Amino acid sequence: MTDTTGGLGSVLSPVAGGGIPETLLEEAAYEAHRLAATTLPDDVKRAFVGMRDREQEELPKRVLEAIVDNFHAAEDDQRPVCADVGVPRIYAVIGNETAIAGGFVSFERAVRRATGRITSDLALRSNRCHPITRRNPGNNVGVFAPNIEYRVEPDADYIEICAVHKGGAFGTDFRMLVDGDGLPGIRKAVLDAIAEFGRRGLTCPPVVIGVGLGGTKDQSFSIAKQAAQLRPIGDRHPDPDVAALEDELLEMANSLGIGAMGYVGTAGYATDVHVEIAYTHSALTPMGVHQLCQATRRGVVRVHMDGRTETRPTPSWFSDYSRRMGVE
C-alpha cells in the first residue's frame, strides 16, 4: 500500500531536532507533483481498463483503448498524462503533533519551489498568469498559485501532500435549491450540469463527478471539487443516506448514452460520482456540481517526523474527524 522510495531518494534520512526540514517537504511536494503528472492512481486505471472492457459501441471503445495506452505510456515514459497540466493545486493535511523547521512559511515555500521545479524539469505547460495582463511567468507559481488548502487531523505525527493537476476548462456548477426541491431537485441539477458542460465542449468523459450540498455557498463549490479529485473511485461515503444518492446519481448518468468523449456508448458517462455534505441553513441548500475530466490526476505523499517519506494510493483528507458532528 505504501512506498518508502518513490523519487526522493537520499533525502530519507531522520529528521533531526526541530522539526521537519523545509528540504524534504520541498522533495515530498515534488514528488508529490510527479505522481500527478505521470502515474494515475489505480482505482483510476481499473476503471478506465473496466470501462473499456465493457463498451460495446466501436468509437468510445476505441477511445478507452487509447485513453488505457496512454496511462502506461506515460507512467514507461515518465511525461504527463496529459498536454494540459490543468491548474496544479496542494491539498495539504496536517497532523496535529506535527512540527515544521521553520513554521508554515517554510512550508508554503518548499511547494512552490517545488511547483517551479517540477513545471521546468517535466516541461509541464504553465496556464497560470495575470488575469488581466495575461503575463505567464512560466513556472505555475504566482498570486494564490498554487492554491494550498489546509486541514488538521488529530493524534498524527505527519504533513501529507497531494498534489492535483484539475483540468482548467472544467468549472463548478451551482444552484440554491429551497425545502421543496428535494432530491428531484438535486437530480435535475447535475443532468443540467451534464447537459451543459457538454453543450459547451467543458467535459473529457469519462468524468468523476463530485456535488457538493451544503454549508455555505463558497463551501458548495470546495466540497464538490474536493468529492471528486480526492475520494478514489468507488469510494461511498459513510452515511447511508448520502452514499445511496451517490448509488442513484451514478446509475442515473451512466443511463444517458453518452460514452467517451461524447460518443454514443454502453460503458457510461462517469467512472464515479461522489456526494460530500456540510451542515446548512435550515431553508436553503446550496449545491455545487464538479466535473474531473479523464485526467484524474492526483499524487499523495506523506513525511513523517521520523523523516520516513511514503507514497500513499489516496490522500487521507476526507477522515472521521474532518467529517465530524456536534459539539466537542
The other form holds:
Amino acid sequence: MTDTTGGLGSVLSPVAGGGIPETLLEEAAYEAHRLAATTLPDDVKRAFVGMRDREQEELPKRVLEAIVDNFHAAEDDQRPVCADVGVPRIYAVIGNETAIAGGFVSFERAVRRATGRITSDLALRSNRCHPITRRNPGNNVGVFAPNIEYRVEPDADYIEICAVHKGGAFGTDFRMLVDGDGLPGIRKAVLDAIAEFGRRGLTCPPVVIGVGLGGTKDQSFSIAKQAAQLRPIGDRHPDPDVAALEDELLEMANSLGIGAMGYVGTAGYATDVHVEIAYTHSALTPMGVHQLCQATRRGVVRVHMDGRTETRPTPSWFSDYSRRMGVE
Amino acid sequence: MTTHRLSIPLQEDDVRQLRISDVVYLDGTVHTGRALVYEHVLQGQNQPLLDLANESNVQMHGAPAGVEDAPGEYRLSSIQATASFRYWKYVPDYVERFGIRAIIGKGGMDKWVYEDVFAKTGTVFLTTVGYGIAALYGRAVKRVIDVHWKEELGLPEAMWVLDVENFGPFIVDGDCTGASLAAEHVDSVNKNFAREYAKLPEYVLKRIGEIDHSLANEVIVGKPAGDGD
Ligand code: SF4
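Form predicted in complex with the partner chain, following the form predicted on its own:
The complete assembly is shown below, putting the previous chain first.
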C-alpha cells in the first residue's frame, strides 16, 4: 500500500514534547471530511470504471457512465459526491505510543469543530437533527454527533482519522440466526437483504455488502458497517473460512441479474462482499448486513507524533491486532 | 430510449409524448419538497408562494446540500432525490391541485399512481440517475431563486426554488400510459431470486430479528385499501 503525503503543508510543524496539538488534529479531521465528501477512493473508482466497461445492457451502462462522470465532477468542482451526506461520522485508530497535547478531550473538540466547518465550507446538507423535535442546528453536530469510534493499535505513534459519509435509509438489515441455521442461513439473510433493497435499486447499486457475523446484536451491526465502509474493494479476510464465504456471497449477489441502479444488467450488483466475524454465543449468530451505496465515501488522514500528516488510500481499522484471538 | 430537452413550465404535449426509459434534461424553475412541504401545503393549507402551474410545474423530491451564507443568500453544492414512493399519500393531491407535470425522484412510485393519477393529469415520473449523481445535478443549478418556509420547516426540508439549465440526465420511470420502468425490472429479476431461494432451506425459527421478507413483499406499500375504481 502506497502512502501519499497529504496537502496539509501549511499546518505541518514539528510537535513539541507535549503531543499532537489540537489545531493539527482539527485540520486532519477537516481534510478527512473533505476527502470523504468530494473524492471517491481509488479502489472504488477503479471498480466503477471496470463495471462500466463490462456492462452490456444499455440502461445500467448509461447509469455507470453517469456515476463515473459524477465522481469526476465532484472532485473537479469540490462538490459532495451525493447530496445525502448521511450522518458524517469518524473512525479513529489510536496508536498506543501517541500523545495528544490536550488529551482526548482536545481530539474530540477538534473533530466537532472540523465537522461544523466542513458543513458550511462545502455546503454539505445538515442532516443531523433532534429525533423528536426535528430541530436542526445546521452544522451536523449535536448530541452523540458526530459519533466517534475508537480502536487502539500497538507500537504506533499516530492517530488515524477516517471520516465516513453514508446516506440512505435502505440496505441495513439484521437477522438473529440460531445454531441450526448454519451457512445456508447466512446466505439466505444476505439474499433477503438484497431482495428487500436491491430490487428497484434502493441501495443505489453497485454496492459493497458488509456482513457482520457474531458477537452481540449491536456488535454484529457495527462490524457489518465497518466491513463495508473500512475495507478496500478486493480485500479478503485473513481467516480462509471467512474469505471463502466472502467469495461465495459475492458470486450469489452477482448472479441475480441486477445491475447499476437496480436495472437488469450483466456487470453485477456488488463490487465486493466483506465479512467480519466476532466470537459469539454458542447458540446464536446475530448477523448484520450493511449495503454501502455507489457514493462509497471515506477519507483517511494520519497524524504522526512528529507532526507529519498523510492521506491514505484506505483505513487501517482492521489489523492483525484488532482481529487477534487468544489470551495475551 | 430517446433524449429530450424540455423547458419548464412543461406543456401537456411535451409530457404525454415521453415513454419509460427516455432520457430528459430540463431548463427553467424546479422546486423541491419532501414530507414537510407536502404537509405544510396540503394539511396546513399554506398556499405556495409562487404560481406552480405556470412557473414551476416540476417538483423534485429532494433536500439539496446547501447553506445560507447570509440572510437570503444561498449556496447549493449538490442535489439528488430521495425515495419517492413513500410520498404516495401526498403526490396525487399535490399534482392535481398545482398542475404538476413532472415529479423528479428516486425509486419511482407504485404503478397505481401512474395508472390512476398521472395518466389522467398528464404527469410523468423522472428518476434521478445513479440514484445519487448529485454533483452533476448540482452543476446544472444556476441559481437558488429562493427558499420558502425555511423558518417553519428548517433549511433542508424547506421548499427550494431553483433556476436550472440542462438539468439532467433523468430517466422516465413512469409515463402517461401508466407504464413503470422499475416495476418491469423488478419483475425480470424476481425469477433469479426465486432460483436462489430454492437452493436454501427455511430458517429454523420464524423471526427473532428484524428481517422478515418474502418476494411478494416489496418495500413500497402498494395501493391503499378502499381506493376502489
Ligand atoms: S444511497 Fe444513493 S442517494 Fe443515498 S447517499 Fe448513497 S448514492 Fe446518495
